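Have a look below at one chain only, the form predicted alone, in structure tokens format.
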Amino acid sequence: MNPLDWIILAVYLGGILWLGTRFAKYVSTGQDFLLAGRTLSWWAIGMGIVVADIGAYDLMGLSAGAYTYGISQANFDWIGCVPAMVAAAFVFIPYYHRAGIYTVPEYLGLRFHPLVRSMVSLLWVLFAACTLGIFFHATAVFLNTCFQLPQVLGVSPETTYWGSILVTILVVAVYTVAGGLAAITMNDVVHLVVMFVGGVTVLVLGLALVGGPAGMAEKIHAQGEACRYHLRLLVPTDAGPGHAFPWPATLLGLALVLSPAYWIGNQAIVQKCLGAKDLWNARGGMLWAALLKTAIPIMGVIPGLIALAAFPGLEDSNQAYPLLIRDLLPVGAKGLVVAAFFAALLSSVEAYASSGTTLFLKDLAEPAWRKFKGASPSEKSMVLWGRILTVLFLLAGLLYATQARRFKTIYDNMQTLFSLFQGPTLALLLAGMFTKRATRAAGIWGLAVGVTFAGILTWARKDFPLLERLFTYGLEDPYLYVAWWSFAAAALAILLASLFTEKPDPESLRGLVYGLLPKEEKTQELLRSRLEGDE
């Protein structure tokens, strides 16, 4: 890094700290901290959704996945995002906004049983903490590869690994704890602009290095059989164990399960829309995000293919993106792209720390408070505990950071965690919103069976050869198949449990099922009273 690069990076980090802390004076209630007082506009929501989704693990993870598997990695954004985002904008987000909920588990608890709310929220809380660990690991890999910190500082790689993580936690904690969701969203707008400029810079200079698209393709094909399908968007089923995304897994596990489950059930995403000033802005924010998402594979996947052409034979594909930055970029551009990486990292960390805090506070802590104290906590207490929990979530990410090293790529790590509960969650959401027959007990059975089946397919499938052969097709990282089959198992459990348990009273479903929606104000009043009654 040239001094000019360091100046650019320092100005960027100082600017976002200044911008984020300025929102502290607007935070006086729990709604202010968790949902920005429901004042967000569509353009800020859309940009916030994109940066919360793509994050640092995408800039590195998409490139690492493309280096290892090829352009089929782009399906996670094209097939795996845009269609589900449009469906979310027109079907699910309006419903959430009408209900006036804070969290997705809050709806599931109303529709099925308070235990379902607690179970789903706990799963998401654990997932958020693990996700933070993945982001911290990505930071350490990036900084150690790009800046060669152990050699420059004369210390061990472990020292620079943990030092990088601690610095990241400190930067994010300052403005996330101070300003809540409003500070996060406004910084996200800045993050997205910087990320797009930095991503395009890497793309243009990288293609110039390898001789353009044609030169890149020629160099990849020259690497032989291992790269035979690297330039095919849909990979055949006989591609072999080195290719994790054969087309049946892409269509069943990704397009039909992981994608819709993510865009309609992920608290880090939905929370941005719940902070909208009105329904029009909530829906418009998701559609604006869908348009922006179409560009992400170009900035994430193509650099991975460029790195494969320029640096063949890397033992750790997670180093692909950092190496492009370190070895290709001129003075000034390097500082800008490093700032773009930090933009992606910070936006992801702040989104999952905020969503984890909201889930714990609203779905686990507040109901317990009301049960034992007989009243809701004060607004001052909500803000205080929101800030404390945000710090605790950032520290919890440290516990998972070392486990992230065990996975082949950062993206594999993230999607494996998603597949453990996204399928069952989607089954509950669909059954809850679109059927009147699904019973309260069915929600508990569906979630328990689906998550258990996902865990067996992920960790114990090799102990059951029949499961290995029928449900995961012998893939080393079968998370797409895990998502599909856990969804099917949960849906079947919901169906069977509903047949053998008492049919719900139609009046108890008002405001919870399509076809039984009163006006917005009455929906919120009805659901509030029912939620407090269940607790």
Contents of the next structure:
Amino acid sequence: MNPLDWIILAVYLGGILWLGTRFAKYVSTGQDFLLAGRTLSWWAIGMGIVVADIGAYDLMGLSAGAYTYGISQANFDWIGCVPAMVAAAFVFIPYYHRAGIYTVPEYLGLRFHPLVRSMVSLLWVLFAACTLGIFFHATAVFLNTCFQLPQVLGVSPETTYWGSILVTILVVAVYTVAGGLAAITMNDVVHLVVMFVGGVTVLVLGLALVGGPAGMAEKIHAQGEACRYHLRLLVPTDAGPGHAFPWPATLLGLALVLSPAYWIGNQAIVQKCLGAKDLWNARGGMLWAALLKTAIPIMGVIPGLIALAAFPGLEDSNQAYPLLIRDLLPVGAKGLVVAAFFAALLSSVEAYASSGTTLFLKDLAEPAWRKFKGASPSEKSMVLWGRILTVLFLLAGLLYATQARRFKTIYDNMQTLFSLFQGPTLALLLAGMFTKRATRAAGIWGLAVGVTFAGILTWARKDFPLLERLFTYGLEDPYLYVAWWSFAAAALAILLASLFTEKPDPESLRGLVYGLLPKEEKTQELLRSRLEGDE
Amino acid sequence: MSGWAPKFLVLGGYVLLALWVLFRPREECLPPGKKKTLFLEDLRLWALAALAAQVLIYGFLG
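Can I get the form predicted together with the partner chain as well, since the one above is the form predicted alone?
Below, the chain from earlier opens the complete complex, with every other chain and molecule after it.
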């Protein structure tokens, strides 16, 4: 990089550190740290949601996916987001917001059983730590490819790999630990603007390189049978086992299971809405994010296709995006795009570190504290533990970074982790919110059966050919089908367990089931007392 | 079932969702406690704009 690029990057990193630490003075209670004191507006929530969602793995992972599978990768940002976000805004967010909860598992604990709350939280906490590892891996791949750090610094690739991860952890820790969710969300606004500017720069210069959209399509089609469906969103079922997104898997696994589970049950996303100053801002934030999401493939998927047209035959498709930056961008623009990449990376890291902390603190540590000490922890100790846990989460991510290298693309890695428990969690949320008949025990059974089945399909299907034939159809990365079938297994377990266990008392469901909105103060009090009583 | 069928399913789904949004109660979608609200403050409009963009995208690239 040119000195000008380094200056742009340094100014950007210095700026976000300054902005983030400015929020430290507003943090005095647990609610301030975890939910920004419930003061966020729709525009900040929406931008925060999008930036938390499109992390570094999206810029690199989406372009790697587009390089490998084509434009069908954009389904993850279109049909895999927008319908579920609309449903979340109109149906689910109102329940969470009015119930005054901090986390999604808290709702599940109220509706089913405290054990469900602990199980789902534990899964999410583990997932958040693994996700951080994936983000760190993405950073290392990006920096090593883009800057050729080992050659420039004259050290081994292993040294630069871990060095770049440690620098990232340090930057995020400083402002996340200081300012909590408010600092994260306001930095997200800056991140998104920088990401759009950087993303559009890559797009424009990339398209110019390959002769515009028509030139790009021509070059991709010229690569023969392997790229036959690269410009189709809904891929036919006969595309072959190497193609991860045939249209039935896209509709069943992605649009009906993974996407709603993500937008309704993902703590990193929902937490932003729970920090809203009122319900209209919470819902408006989600819909504003849906509008912004429509433009995201421009920054991730299309550059992947441009890279395919410009650099065909790459062995590691994760290098598609870094190569575009390295070979395409002029002085100044490179610094801006690298800053955009850091923006994406930092926003994802901070979102998952913050949500993991919230889940651990509110769903696991606080109930245990109440049980053993007989009272809630003080606000001061909540803030202190929130900060300590954030650092511990970042360090836990380091451990998983070693495993993250094994997957074909970074995006596959993320989605495989998601598919292990998102289907069962969605089955619980839907059964809990839309039926009065789902019992407390059914929640535990549904979750246990669904997650076990997802684990078997992911790790043991090769040992049981019948399972592979019936449920994953011989695909190499069948995470979309895993999500769908684990959802179906959990739904079936909930249905059967509900038939054979005692019906819940209708009074115990007030404010938790669709049609019984928790508007009145009486219901709010009931929810609060039930929550404390359960623990 | 390939060719037109997936596109038909997707577009049909989006149209149904848009109709569901359109018939949400208006007061539920406006900012609370304001006597005068702007047309653009109706959240149904935001949702319909997002869905319309999806229909166009899947109509052309599906």
